[in-house]
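Coming up is one lone chain in structure tokens, specifically the form predicted on its own.
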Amino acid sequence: MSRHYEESKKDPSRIIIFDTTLRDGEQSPGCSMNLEEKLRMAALLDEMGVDVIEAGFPIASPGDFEAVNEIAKTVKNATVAGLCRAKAGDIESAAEAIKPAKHKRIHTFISTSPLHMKYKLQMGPNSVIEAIHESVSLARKFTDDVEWSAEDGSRTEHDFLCQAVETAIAAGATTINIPDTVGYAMPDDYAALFAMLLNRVPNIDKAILSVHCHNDLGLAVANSLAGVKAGARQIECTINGIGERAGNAALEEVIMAMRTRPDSLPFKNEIDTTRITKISRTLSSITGFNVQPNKAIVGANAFAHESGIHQDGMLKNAQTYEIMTPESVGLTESKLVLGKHSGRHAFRAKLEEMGYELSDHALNEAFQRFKILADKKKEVFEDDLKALVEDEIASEDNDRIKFMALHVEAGTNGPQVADITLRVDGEEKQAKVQGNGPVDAIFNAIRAIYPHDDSILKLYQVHAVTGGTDAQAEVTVRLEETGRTVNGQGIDADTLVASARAYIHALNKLIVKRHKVRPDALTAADGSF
């Protein structure tokens, strides 16, 4: 049996905790990452306690595998989960892919609602259970730790969801779980789901129930909890919610309800907390999407308090408006760091202290953008040093496209004239063109060096990474190509060139992204529940 069956059955209150970031909250559109970037993401999970990482959809094109593979290579401790369909050729590619895990997961799903099974699969319920049979059979051949998954599980009849979870477990699942694929669910139905299946599938001691809630209504995490306390004991979750649509249950959400009504949710996991906003941050800048200031847990705001009543009640005493500490989830004031006469040395022992080790070549470069940015700013606080080092961190060196120079001509008479040099493919490149504007003009300098017509600006967004009007500003552009989505972000003192950096960065990916080949048979709607 699998490690974390048995640790379930040895503690009834054990959750276990199942990040699916680097799969299903990359299916958001825009939030595709790189290889580098995918095994950023898996570490910082890996020490965050997370028990099982789904790294993707093997089958879905090389650079997926690789991605899988590379993570299974890497990851310390985790179970490596690799998603597939009921098919052979899938869950062989995710089973080679997998295969250099420590601890391996093969995780596989269909349809079992009527709606998707007549219209999706066009496959009868006999086929259907014939096909999990032989799935779960063929996965279980390469590791005893096998998912099996109903896509569409809270509108499936119930008769037929509890013969296909019978089925499955008979064929050697040991996790199952039932997805709310369109966040169609209300709490106390997806509860009463499991309440249902606990009571009817003569075998189900045999496995885990797992949940997996999308946004939708605004209800994943509501309905994960529910699912959690009448009887599941896995959570299926992503960072910052981030998922297709209205997004996934968020795993900070999930995790610090559970730490901090320990009276109404009596379970256990093994996330580290204090390692929650440094994930979340670093996300956000590997994907572009930047967190609402209002959202739970990690926003903003979060632990903000402008009103004077609160404020008041909070220098008295900090529990009147705080059911949790900002230290809880890695949250500290950000402080004073070096200035401009600090030295490399002192550079590098700051960064250590942070948690950030970078190579020899991105620590020399973040060492002299941090010298540029002290001349600039007044004070350079722990959050600006964070913003330029992620920042370093997400220009690779085999990017095609690297920012080099930026002068701007702007002002109300006119005309905006963007004047930039950029090195493409080793050489050296510049374009002076006007535009609608400095932002306008500087985007047509960089489509004048490197052409790309078929894209299409979607986002463009500004903010302060801290307070001041010196304060480092944080750009975000989304492009759109043919039905790709990419997210590129860029940091500077100077907000121009951060644009410039941003929609370089977008451009870098999208170049990538156009070289990511899917097969036919497979769409974005194939690996989604």
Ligand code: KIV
Contents of the next structure:
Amino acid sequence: MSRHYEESKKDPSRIIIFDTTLRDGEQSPGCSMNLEEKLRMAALLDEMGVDVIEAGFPIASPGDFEAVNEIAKTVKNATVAGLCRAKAGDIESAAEAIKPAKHKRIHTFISTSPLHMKYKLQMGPNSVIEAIHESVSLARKFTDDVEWSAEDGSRTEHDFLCQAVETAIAAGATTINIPDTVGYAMPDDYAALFAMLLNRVPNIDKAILSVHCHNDLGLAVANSLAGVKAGARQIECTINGIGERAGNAALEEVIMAMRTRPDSLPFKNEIDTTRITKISRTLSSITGFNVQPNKAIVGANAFAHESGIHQDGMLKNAQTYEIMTPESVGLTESKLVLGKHSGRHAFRAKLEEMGYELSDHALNEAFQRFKILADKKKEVFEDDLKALVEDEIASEDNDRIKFMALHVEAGTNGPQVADITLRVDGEEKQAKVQGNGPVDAIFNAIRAIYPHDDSILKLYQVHAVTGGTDAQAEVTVRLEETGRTVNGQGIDADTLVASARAYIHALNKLIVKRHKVRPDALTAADGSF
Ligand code: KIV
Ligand code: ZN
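Having seen the form predicted on its own, could you now give me the structure of the form predicted together with the ligand?
Following is the full complex, with the preceding chain placed first.
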């Protein structure tokens, strides 16, 4: 029996937190991550205490397989899950990818609603039942932790759903997930669905029930919590609520709801909530997906009190307007850390204290950039260092194009001209090119050195790392080329240098991605066994 099943049976108030940021989240347009980024996210999820990390869809592409496999090698505590359709090839590929994991789960799914069976699968109910039996039985040959999902479960006829769930459990599934795939459910209907399954499926006690909610009507968190109140004991969710269309239930919201309202939600989980802010920010910096300022828990305004009346109340007693503390989600003042006279030793010691271990080469590069920054900026905060070091780590891999130098002529009396020097495959190259504004000129100059006419700039975004006019700029650039999307980030006290770094970062990722081809396997119907 899987450890989560045993744990859940021992303590019925225990909720299993299943994070699918790296699978359902990554599936949403513009959210794709490279291997290093996925590994970074998986490590943070593991440290934060999620029970299951759904690391990807191994059959989808060699890149997905590699990511799941590498995550399986590195994750220390969490169970690593790989998604697969009800197909032998998918299941074998998932089994192979998760093999190195200490705790492994195969997650297999098939659609069960009349609409999906008829139009998507083009299969009758009997064939679907057969595919469930075959797929779960095969998955069980590789691990005792098998999850089965009824895609479009919330729009499935009850009698058929009961039959499908009973079949999956009889074949060995220990977790049964009932997704609200299209975000159609209402909280009371979704709760009633779980109550119905608990009442009617004879072998239901042999499995944990799971919620998986999409946010098309803004109800993903409400539905997830309603399902848990009705008896589900696993929540599938993503950081910042990223995911297909309007996204999935946000991990930070379901967790903080349970933590803040134990009177209404008397459940336990293992999440260290003080890690929420860091992981949320890391994800938005990697993907370029900004969190809206008024987003619950992790939005920039979630703990800000602007109105005079609120501020007055807060000064008298924080609980007047604050139902959770900023510290409980890891939101603390960014500390002043180093100045321009700080030496290499202090720099290295500070990075170690912040949990960074850099190679000598990366440390040297980061130290040089820190010195330039400290010269420009009066005060260097922890957030500045974090941004700078993560930028250095991101560009440390085997990039073919490296940024060397930039000079820009800008202002009202145009033309705007960028003079850029890059190192391409070890060879220094320079171009001086005009543009409609300085950023356009920089990007044109990069294109002149390394032509890539098929790619389109889809996003250009600038953020300040800390407050003040001398804050470092964090720039995100998104490029798209024949259906492949990549995000690049660049950090610098000079916004134009940060823009050049971000563009080059994205371009390097695009070059790597050109060699990874996604098979058309995923466009085929997902049911045949
Ligand atoms: O939303 C959904 O139905 C899914 C399944 C594949 C679990 O993501
Ligand atoms: Zn989903």
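Numbering follows the first chain given and starts at 1. Rigid core: the largest C-alpha set superposing within 1.5 Å between the two forms. What you see is a predicted model, and the numbers here were worked out from it, not measured in a lab.
Original post:
Do you see a C-alpha shift of 2 Å or more at His361 between the two forms, with the core held fixed?
Top reply: Yes.
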